[in-house]
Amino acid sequence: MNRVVVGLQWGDEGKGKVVTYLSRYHDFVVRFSGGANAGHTVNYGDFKMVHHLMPSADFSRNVGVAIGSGVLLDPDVFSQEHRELFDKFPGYSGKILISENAHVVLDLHKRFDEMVDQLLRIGTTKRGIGPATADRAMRVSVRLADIDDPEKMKTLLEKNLSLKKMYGLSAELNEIVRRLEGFYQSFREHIVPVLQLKRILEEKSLLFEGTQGVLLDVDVGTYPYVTSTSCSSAGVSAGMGFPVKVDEVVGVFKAYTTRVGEGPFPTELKGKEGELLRETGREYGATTGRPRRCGWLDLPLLKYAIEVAGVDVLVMTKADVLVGFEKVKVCVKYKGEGELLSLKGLERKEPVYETFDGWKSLEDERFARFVSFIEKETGKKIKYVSTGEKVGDMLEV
């Protein structure tokens, strides 16, 4: 069985931790898009993993981890999680496997993206997605197929820095030969064809590992404020680069919502209850450590993005934050909208809340009527709640 765990919202929606418990039911957890721009903090109780890109598998059951074409890699990331995961788990002997056409992120990349964001002010964190994605469409892009190939390598370096001078960076061509060369025979037998990963891949049982959230897809979130991928379940073949049958999507949303950057959010708190929730539940970025905006719940925007992504079931995050507060609202509709949502003018719709009475705890019979509540809004079941920090901390409904 092979499945596809998405957030479905902004982003930071608890999805490492998730995806670590899942994992258990599978062979492999596969990464397919975004890139060192995610941070997937995993608790497994003695200490905290955060991942960038390393797919977030329990280690502790030896589960295999791949990382397909669709993927930006910054090598200095990968190294470094690398490293961290033997340290923690000395003893893991799951497959490593990396497609050798993901395209590489480079310091310049990181550069021009601060550079680029201070000017047009979408608020990303600046590890590079954005002009990588971009260098890819303008074929100046190293793949790692590519820096086994010193001739092509330096081809493509060349015209790449060519068209970094126009925007004033240059960076020293032979230093980035040399850094890439290293990371490629450090890592060479982890790196694979695209036809090697599909023959070992078809035949386990797969678990693919969404980044960001939904809202923050190129191609049906809040553009212009969106990622530089795909972060929905549609994005799985095209970030593999083959065909892949999956059985079963996943969507992961908090019982509340979050936003980190610019960008519209209706249901946005600005004042003590948004600070509330924010140091209640450690709303800060994983990658930035930025502190996250907080609002009640979406229920159109919850049910836009799982139509969008053609969610089964669901896991609902961060429900325990909630314990203690007197009353929780939940946005059910926008004043004079009709079902059919459109993200044209979100920063203009004006949300209409359903106020609920507060739990003491997850066993109480008023949070019980919460679940039943978005259950029936959005026509989907809610398999799991997630009822701490910790990855054993879910409860199966």
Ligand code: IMO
Contents of the next structure:
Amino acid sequence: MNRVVVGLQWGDEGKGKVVTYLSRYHDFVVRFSGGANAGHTVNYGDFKMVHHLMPSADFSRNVGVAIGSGVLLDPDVFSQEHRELFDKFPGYSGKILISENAHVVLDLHKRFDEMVDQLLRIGTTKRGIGPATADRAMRVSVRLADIDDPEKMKTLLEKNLSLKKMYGLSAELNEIVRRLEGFYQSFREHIVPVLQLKRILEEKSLLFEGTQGVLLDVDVGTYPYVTSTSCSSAGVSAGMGFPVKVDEVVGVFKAYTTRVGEGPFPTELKGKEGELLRETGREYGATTGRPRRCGWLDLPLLKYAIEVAGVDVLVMTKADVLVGFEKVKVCVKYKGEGELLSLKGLERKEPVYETFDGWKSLEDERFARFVSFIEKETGKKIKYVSTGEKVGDMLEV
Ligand code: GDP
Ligand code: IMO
Ligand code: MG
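Switching conditions: you have the form predicted on its own, so give me the form predicted in complex with ligand IMO.
After this comes the whole thing, all chains and molecules, with the earlier chain placed first.
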């Protein structure tokens, strides 16, 4: 049985924690899009791991991990996380597979990201994801397989560097080659041809780990304030490079909403209430440390994301953060508007709120009412409630 876990807001919904928990039911956790722009914090109780590239599998159970062709692979970040994995789980015996068609992210991409974002003001993570995606589309990017073919790699890099020159950026070709070859040598046993990856995975039960969230998806998100990859459930097969059967789409959402970077956010709370949510929920970016913008749950957007991603079941996270809040608000519609069919004009929408009595604990009747309300409004079951940050803090309902 294959599942995909997707974020239903603007990222940071707690996907890493949920995926780590659910990985006990699967053989492999597989990444299919994004790159080191993701920051998935997993709290094992005694320690935490922040996954940027390494899939969030429960390593204590030896679940295997795989990285598909659609992932933009930063060799430095991957090497560092691979070391951390074996520091924390020295006996880990799961398989680690990387598609040889995955493209690499270079320092040059990160510098370009910094430079371009000063002009475009998307508020990117500066992990080089946009520029690496652009190079892939321009056909001047290096895939892992190309590193094993030095002439081809050099030709690609020469073309790439001459394009970058137009933007006043330069880098030392031999230095890039040296670093990429070093990476390839260290990980060659894990780098597999796409058909080998397909054959290994088709025998297994897979858990696809979404990065970012539906509202950050390049096609269906709040464009241009989005990431550059297909991070919704529709991106799974494209990201693997072969058709994948997904039996269940699991949508993860926070009991409130957060966003990092620029772009519309109708329920954003700018004053003290927003600060209270940020401090109580410790809402600071796992990748950049930036304070996350905070606001109430937005049902029109949640329903949009659920339908666009074809969600079957829901997981609610961070409702524990709202314990002790006297009132909890939910945006139920936008002023003067019917059903939300697209994100067009989102920056001009005005939320209409329904106010709920806050809950004293997650066993409180008032919390049960909040859960039922969301289930009724979305028409989907909340199958799990995450009750805290540790992997085991999970309630199956
Ligand atoms: P991701 O990018 O979707 O994996 O989410 P992040 O890891 O960036 O942000 C979610 C944060 O909330 C992490 O620090 C998690 O450890 C934490 N977290 C996840 N679920 C819960 C929950 O139910 N309650 C609390 N208090 N924290 C949670
Ligand atoms: P996880 O997987 C939250 C946001 C950035 C910016 C926009 C584009 O941890 O949920 P990019 O670097 O991708 O070009 O930035 O997307 N963004 C995220 N926000 N969580 C993430 O990942 C994000 N990945 C990218 O803040 O607004
Ligand atoms: Mg995150």
